[in-house]
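What follows is a single chain, given as structure tokens, in the form predicted alone.
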Amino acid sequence: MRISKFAIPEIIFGRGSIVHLASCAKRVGARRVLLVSDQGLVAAGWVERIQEILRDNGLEWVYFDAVHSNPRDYEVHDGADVYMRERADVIIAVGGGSPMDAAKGIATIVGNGGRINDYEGANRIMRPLPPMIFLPTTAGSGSDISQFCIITDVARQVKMSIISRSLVPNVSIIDPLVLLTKSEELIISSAIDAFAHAVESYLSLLSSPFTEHQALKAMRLIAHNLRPALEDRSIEALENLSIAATSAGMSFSNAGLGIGHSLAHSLGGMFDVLHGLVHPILLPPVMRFNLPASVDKLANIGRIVCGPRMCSNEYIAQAGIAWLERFFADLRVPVRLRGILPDSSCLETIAKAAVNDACTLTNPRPASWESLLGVCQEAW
């Protein structure tokens, strides 16, 4: 067996958790706070009751939310550009994958200096990061648990992948509580995106028994839990939501992912769509495209999704893909890529920059430009 590395946050899970953030602030320094966020999180009060637990606990707090829901690189300087104005010592962000991409970014500028494309890719942040402590409120992006940091060059129009084991943040504290204030948009394209996570990760050339198992038990739970989610806003099927999301990250951070999210980095670089929603259009002919290198592992998923059956891996693999394609229309979600693209004359310039994105090198079948630009047009 080869060697593995499995990495992950302190984790602090459960309904009313958010309480504990003040103690775990404190524990890592923390007198006075960055806090990054978004506009919409103030809308729902979560900013407003996070305030009030720092003031409480006597910790001062400096607020940001300059964010877009692609994080832009001049976003993450100025944010960079308030911390050490402010003097502040500790990075807490609250909010989904763009809050916390954002304030991942601020911390690796905080520590290291330069601009933000000069860590764009694996293993280049070299100084230590101030401390960093997420709290989730969607469950999808990972970005509470993960290596990864995604910023959009807006020169470049790219979406930046920053992979680092300093980007882990000190503490994730997940309150299934906060989803009853979401969207059914929200819990949707959240849930999509920590599926895509769970497969690809499963799929991973550097998939280990240690991410496996994350990643399958994610990709059941989201099967069996979106639509009492969505139904009744269960809170059992929420909280169930918050532990695959936090599973498919465990397994993506330490695994990678695939040609899935290097063509989704590259449309949202372009086209600043919203990351989840493409994930119903990518999904199935990219597992179509892994099939010949992956047959046994997409049986499994056909397994967890149509549930056992008596046939060949290769029939199973494929009506678990047909199965992930109809769960994805009647949602009611774009599900082609015609959908949320003006026109088809992109598709080219979209292949060749998801070609040399870093998650396509962990793919389970080598990718070319050509052959995502085929991946595109199957889903176009």
The other form holds:
There are 2 protein chains.
Amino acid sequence: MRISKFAIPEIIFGRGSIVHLASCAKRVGARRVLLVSDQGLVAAGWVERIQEILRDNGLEWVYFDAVHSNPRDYEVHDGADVYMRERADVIIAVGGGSPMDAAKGIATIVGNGGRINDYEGANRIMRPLPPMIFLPTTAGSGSDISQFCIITDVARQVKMSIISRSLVPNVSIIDPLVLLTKSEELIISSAIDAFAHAVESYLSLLSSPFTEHQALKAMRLIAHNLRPALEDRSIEALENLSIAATSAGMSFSNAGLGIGHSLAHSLGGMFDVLHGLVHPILLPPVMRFNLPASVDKLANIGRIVCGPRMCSNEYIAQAGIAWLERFFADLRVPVRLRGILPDSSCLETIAKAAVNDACTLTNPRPASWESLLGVCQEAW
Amino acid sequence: MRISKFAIPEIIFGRGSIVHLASCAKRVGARRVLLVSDQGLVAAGWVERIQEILRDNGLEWVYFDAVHSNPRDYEVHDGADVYMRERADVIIAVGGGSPMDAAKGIATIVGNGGRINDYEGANRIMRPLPPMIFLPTTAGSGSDISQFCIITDVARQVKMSIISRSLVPNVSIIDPLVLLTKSEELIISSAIDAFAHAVESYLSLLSSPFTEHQALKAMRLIAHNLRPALEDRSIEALENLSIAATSAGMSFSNAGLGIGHSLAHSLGGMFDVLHGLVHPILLPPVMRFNLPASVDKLANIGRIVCGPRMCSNEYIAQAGIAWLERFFADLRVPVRLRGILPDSSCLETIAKAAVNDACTLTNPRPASWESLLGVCQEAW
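Now show me the form predicted in complex with another copy of the chain; what you just gave was the form predicted alone.
Below is the entire complex, every chain and molecule, led by the chain shown above.
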């Protein structure tokens, strides 16, 4: 076994855990907070609750919500300007992956200067970041746990992967009560994003005994709890989806991902698609592409979703992929690329951009841009 | 589900991972290190290797090895005096639980002043500690992972449990190659200590979905790997014991322990016994005492050690305890209290000290000093 590194934030998890925000913020030195969220209503009630908590505890804040879904490079720089002009000392982000990734980008610029695209790739952040406390409002992105930050380079139409241990926030406060008000589409896309994190990091070349059981646990919880979470919004099921997203975050943050995420980043850079809705389309062909390199691990995934069977690893691995295809189709989300893209002329450009994404490096089977194009064509 | 907190250090794990020491030390700001180890030969070769790494990387150090097995309050204060007099800036500890716990005590006094017994109990450390990097040389104590620090109050003859999130070191560097040279007794006592951490934290009132699977994984790995590790010193088996001790550390650090550790601390305060050798004696009667409160969880443990069975939870739980008794007896370690204590007149004193230990608070079944005395009498 090679050397493994494992780093996660301090986690405070549970119904009502948001009340711990002020004590955490004070512990990391907060007096004047930059509060980052997205525009619109996604985290609206939650942002008010947070402002109330900050006010009641004598903490000042500056609110910054100029963040799109799939956050953009210039938004990061605008946020960093606000942080410095307002002399903030801690960053609190509330929302899904987008405001959390924007907050990571802001922290990077505040601590290191330069432009955000200077830090694309792995381990290029050299100086410390201001303290970060994140409150995720979806159970999917894992940005509150991870070393990853995905920012769109607008000029190049590329979603950049920025990966550094410095991007792990100090504290993640995960309150599953926030999920009670989410739309069906958001619960599905977040859960499938987390499922894809679990599968890709489990297959990754950097997976380890510290990440593999987190990944398997996440797959098991999502396979068993997504339907109940949608059907009756059971808080137990939503809580289990939160635990799954957190576990998948611990796994992918430390093990990395694979070509499914490379392609999702490439697609998301060119078309402003909801990240989580790309995975039901891409994950089955990606798993099939990886089968020659990962048959035993794909068999373990098959046993989780189909239950134990007396059969060959090859057979149960294929059965698992087929089970997932039915699972995704039953959720009534698009399952073909042609359902979300205008035409197939862009596929070559997408494959050529994806091959350079940092996530391609940890894919268990080496992939050229032609193989990535093949995956896209299978998914068309 | 109540609110759970989960905090662990950054972990660097694997054969040869010690080479990452210098970069970690520099990252946390080291220029002049206090290097803490125990007296004698336990970590001898490893200490030399560390000094070589520090020297090669231009780092100064002051060596402090005035630490007993079961470290004592005055040793902590001596170490803190050395740290301050020598203007050290980072603490590196190498060895088993004793030097790591001594290092935590030293860091507490350096950062907070006062006497070490001011901090006995949970959450009494208020100010930041200097950075700590630990290199465990046994696969057992979990001190490199945990929020616990156990120091003997010499005047009171009590092992104090000091528990605080601040006691989690910044980095734990775990190199299983160090285990190749350990004695059979040390491998056994460390592995059983880790097994007891796993069992007690799994049963604990504060266990959570973030800790329970770590605990079960640790039990499975130790049950399957301790014999091979002893018989042929297979590096794979030793590595698995290291992973188990780390996982058990993640579990007990965040979930707490139970009356087995309360009694072990009380015994260790009065008699200078090897901590890990107390658990084969105490764990089976402790599990039997907890059976009325934890039959389902004890059944899960039974299924791990005995394999799956078609039988009642009560039956498999009892079978698991009986399996452990045979497992410990086959290791030829003492399995009765009378084998390690002079006579039974001290048992009442031990039970009365143990009932006030912080670990008693998280035991799944409430325990009076009379119940603890009953456990000791069953173990006599």
